[in-house]
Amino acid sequence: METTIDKTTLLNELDAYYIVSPEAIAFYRQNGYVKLKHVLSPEVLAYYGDILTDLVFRLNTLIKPMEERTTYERAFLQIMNLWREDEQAKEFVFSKRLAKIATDLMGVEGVRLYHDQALYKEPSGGITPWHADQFYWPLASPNTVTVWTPLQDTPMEMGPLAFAEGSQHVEIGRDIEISDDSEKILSDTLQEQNFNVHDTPFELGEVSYHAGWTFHRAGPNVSDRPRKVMTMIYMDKDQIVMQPRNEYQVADHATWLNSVPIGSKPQSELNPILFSY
């Protein structure tokens, strides 16, 4: 016999709210990142994850087999703002209690959306080399988090996130894109400062945090089942939009940021705030 979802209480769980603990604040400002466990539940994961899915190979475009792909096109699918493109997409993606863990985490009064962005890593999908998200943001300050979360549990065979702890406090590699280059560079840079990397596989319902300029990186899928994981991408509300320093920019300043002006706050209806005090 079939349950049936209350999905009133779904809707309440994505807003209530997750309390972070000092420790786990301390050790964000820190290493850059933060895995928190429990933090949605496994009915939540199971419902949007059904939703997030069928948009994802609904919306992907990039169908060439495996072997003809650059490096960052084996890395996953990436689909992105699927909450312009469905409503119960975008109830996941403005969850309150998603958005005041990184208000929290910052130590900022709010958050506003950047974009979202959905990655699955197929089956036999190669590495993600290492990387800093803010080389490709035209933002001035570095309060910008990532929210990753798989929607099932992610064992080591499946390719979870890994992080560089520490490594937003360095300007090493902030010229980098994402590719092979980076990959090698970036590797044999953080060895060389002896940064310890966090590589660990999540459970259901534990989700990362990791900070605009924490260099990570991620394994390949390696298992028979794709690794389905949804991001948001969360910035001050207060934040500052700079002149881009690279075409990647550029894009990003037209696409997710509606060309405002530079030197003004994000503020068309791309980029909401998500929560506040």
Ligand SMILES: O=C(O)CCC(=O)C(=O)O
Contents of the next structure:
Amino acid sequence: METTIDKTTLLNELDAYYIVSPEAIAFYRQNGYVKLKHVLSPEVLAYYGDILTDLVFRLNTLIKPMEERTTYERAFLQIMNLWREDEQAKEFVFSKRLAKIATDLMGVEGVRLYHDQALYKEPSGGITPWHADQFYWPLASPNTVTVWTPLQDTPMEMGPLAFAEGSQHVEIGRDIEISDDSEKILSDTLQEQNFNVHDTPFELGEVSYHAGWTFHRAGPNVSDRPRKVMTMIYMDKDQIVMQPRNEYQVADHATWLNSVPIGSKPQSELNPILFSY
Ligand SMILES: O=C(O)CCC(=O)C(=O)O
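Since the one above is the form predicted on its own, can you give the form predicted in complex with the ligand too?
All chains and molecules follow, beginning with the one already shown.
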């Protein structure tokens, strides 16, 4: 029998507030990430998962065989700002539920979207090397956070996201782009400095939030299913754009921040406020 999807129920769920426990907030601030279960229902994930997946495969241009790809290209198909491509993708990306959690974890008044991105690790896709995201962003304060939302359960063989606990507090390796070098150098340094690495599967409905300076990586996808993940990067709504410090930040300033003046808030239509108290 065909089941009918009640769209209003799905939209209500995307906007319904999730109460973030004081323990989860304390954990995030200490460790630079937190994993939360039962944030999204199987129904929301199935419905929006299909929409996001169709978009990823429609917009993807990376079609060369795995053997010819760089380490970065082997890690995932990366399709950005899906909210600008499709009204239903926008419903998911603009979820107040997910944006409020980001707000509460950072302890700010509200958050803007930096950009979204789908990260699909294909079967036989390689590792995501150790890196910290904020290396790429010309943003003045560390109040940035990414929600990593798997669209299916993600066992170890699919390459779930792993985190070096507390690594956002130390100013090591902040000038290293994601690469084979970052994997080697950061893995050695994090080990030498005794950082605990949290690497566990994600249940269906579980999501993680990690701070912009938290080092993270993912293993290869050795399963026969694609590891489908949608992410949204949030920043404090009062975040300030700073002078870019590298070529990636110059590019991000133009692409994701609409080239707003250095020293101003990113107030253009590219960076909407998604939740505010
Ligand atoms: O999905 C992955 O493998 C990497 C994700 C990541 O680096 C991020 O969301 O910041």
